[in-house]
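Presented as structure tokens, the chain that follows is alone, the form predicted on its own.
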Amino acid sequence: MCEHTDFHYIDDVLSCEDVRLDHLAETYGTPLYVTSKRSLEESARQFEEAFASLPHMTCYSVKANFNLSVIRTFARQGFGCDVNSGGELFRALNAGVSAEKIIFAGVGKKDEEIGYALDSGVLMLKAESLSELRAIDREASARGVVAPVALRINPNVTAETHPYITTGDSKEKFGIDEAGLEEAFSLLRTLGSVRLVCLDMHIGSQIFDPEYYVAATAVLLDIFETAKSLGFSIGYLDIGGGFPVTYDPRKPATPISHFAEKLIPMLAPAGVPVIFEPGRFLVANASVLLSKILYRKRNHTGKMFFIVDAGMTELIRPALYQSHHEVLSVTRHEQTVVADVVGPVCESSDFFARHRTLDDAAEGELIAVMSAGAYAAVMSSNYNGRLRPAEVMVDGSNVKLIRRRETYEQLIADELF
């Protein structure tokens, strides 16, 4: 197994911390998201330890997993939050995160979201275009306040990751590239209700090579010096997130300490606090998606399928990104079989594994799709009229239901004839 230190076998039964997953399935049903609180806290500790020598603030990226109990776990570690919508801001505030530790990001904020952020008193709003700077200025002026803003820089660094999760390339929609900075700085001088407090970047996700961060940070630091020479007082530098985790044990992630070793000597001389926005790094390997094998099916070519009761509606990453997730039998077996693990949704892309060597589990047994803590529950849907699963958090031998399973009534509660 990869990086799942809090998911391990006890007497040949896969367990989360001190609790057997089969017992959780009996109590809460399947599909079921199971999260280890200890794993969340350990990831937070590793990150903070790596960057301990650098004055910084860590803002958990809520988009990775917005369950209130997950956000609150990080808030209790002293973390702030990076939010991308009014809904994520609402979640962070309700989870107990102080507004002064919340950064409001997003390339397409509506006026009412900008107003909500200003009324809440967030630390800053990130601006990704000249039009957005003007919109923030309008909303702040209407309220008689000066909005603290971060300018998101697009450093034009193309990291080696899936094209759908690269965000620092000038061909993408994110940020303002260097060619547009002179106009942005000129505009900022004319706007009376915004104040530039931060320069920000984010170059993508699952970036294994620290040198991409080095290249992008060098661009950010050059712009920082330019901004200072123009008279702007920059209080923070924000280098985003995107630090990698291990999904496939054959491709282990670069340790976070390697990134720190490269970045701290570059960032420390700037003399301002650095903001980090880890999301996936903190949560990906803290959860599994527990599912039951409904049917075993072998077609005329001899191909074996495990048809399970979870699908792309619960974890879309394999369908969307062709991502690898380990699939483990909850009860260990000595015999193995090569099979596809597929869900019940009526799409050919509804799979968790293709041609994978798996334990030879029987119908009615349980499997666990590993590394389901990031971009799983948050991207779930009701396609095919499916109900979003329950979520539980395990803390040692204690289990807490942190999201109830949806009901059929909820599916139509907001619809009108």
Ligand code: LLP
Given for the second form:
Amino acid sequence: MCEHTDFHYIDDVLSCEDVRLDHLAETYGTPLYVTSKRSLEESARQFEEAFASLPHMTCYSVKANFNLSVIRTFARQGFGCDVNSGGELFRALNAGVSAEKIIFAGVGKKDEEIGYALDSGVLMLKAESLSELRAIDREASARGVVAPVALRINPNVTAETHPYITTGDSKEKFGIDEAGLEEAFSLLRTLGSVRLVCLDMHIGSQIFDPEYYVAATAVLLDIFETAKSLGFSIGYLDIGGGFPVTYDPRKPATPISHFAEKLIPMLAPAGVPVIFEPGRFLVANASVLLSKILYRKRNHTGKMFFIVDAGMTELIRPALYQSHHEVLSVTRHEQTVVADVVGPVCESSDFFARHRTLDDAAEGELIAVMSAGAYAAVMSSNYNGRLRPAEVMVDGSNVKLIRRRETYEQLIADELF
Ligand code: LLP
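Which structure goes with the form predicted together with this ligand, now that we have seen the form predicted on its own?
Up next: the whole complex, starting with the chain shown before.
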């Protein structure tokens, strides 16, 4: 079904931990994101266990799921955060993450965001271009502080994943490539209000083959040696996120331990703590998107559609990356049917599954779109005047509402005549 056992059938009803999903739908309505707290904690535990022998810091990449309660769950495990904007920094701080565990990333930070990060006292700001280094220096100098910075390296390693989520290739906008580094190091020497504390990379997302990390880490370590020989004293190496999860049981993800086995022997001799920025790995399989079958429709070609009350506005991954998500019937049926599972949005890309064998559930019944914890709620929108769903977190037999369903009033609240 999925990597974690916290979504399972109890008496033929799909449940999250000890709570039946049909009961959640009755109480909170649909569409509804349902998150298992135990799954979050379990993926955190797996990650930490894999890298236990390496001095490191895990900074949860909040872009994957920025709900305050999710961030807080990881903060309580001692994790820091990787944030990509002022808004994510605001969320992380409000979730209770201390600033000295927050890394501020992003290829296009505005002066106000740099200022906000400096005023908050974040662990470091990543710089992805020479102009950005100068901007950080300016903001720090105006405040009379020295900004700790990481240089994001573009190692020119093209990891095999969806082209929209590969980031370590020199044709992409991310990081500074090797040819630009000499200039970056010279510039760093002349700037009085920045201090280089870390070398960083992030080669993409949902990467199955550890060899891409090995290749990119080799480049990073080379640069680390060069920087040391130039007199920089670098306190951390950050190898980013991107670790894979299983969306499709026919394509199981490489276990995290395989990444650790390759990376620990390479990174340990560097003698500095390593920063990891996992997002998807920690959250993807901890949530489902619960939705109701509004209508079943068979067209004249015999094709069957399940029209459900969630759509691409709640989970855009199939539309954007052609990604596979399992769709399970909340109540089990013996009979199956081949159908497309589609939403109410006026786009043909508004689908969760195509030509999929599904339980032969009736109108009014519930389905769960699995693996909806990462890049789902965070990428949701109000397109078509849709209201963002409520979110609940299950902990054993306890359920907490962690985000209220949006209202029509909220849709227009910021508009002026
Ligand atoms: N660090 C940096 C600098 C990143 O840009 C990202 C993700 C991460 C860490 C976390 O990567 P993860 O461990 O989650 O793979 N919306 C796409 C994924 C975009 C990833 C963007 N950067 C999707 O739904 O597949």
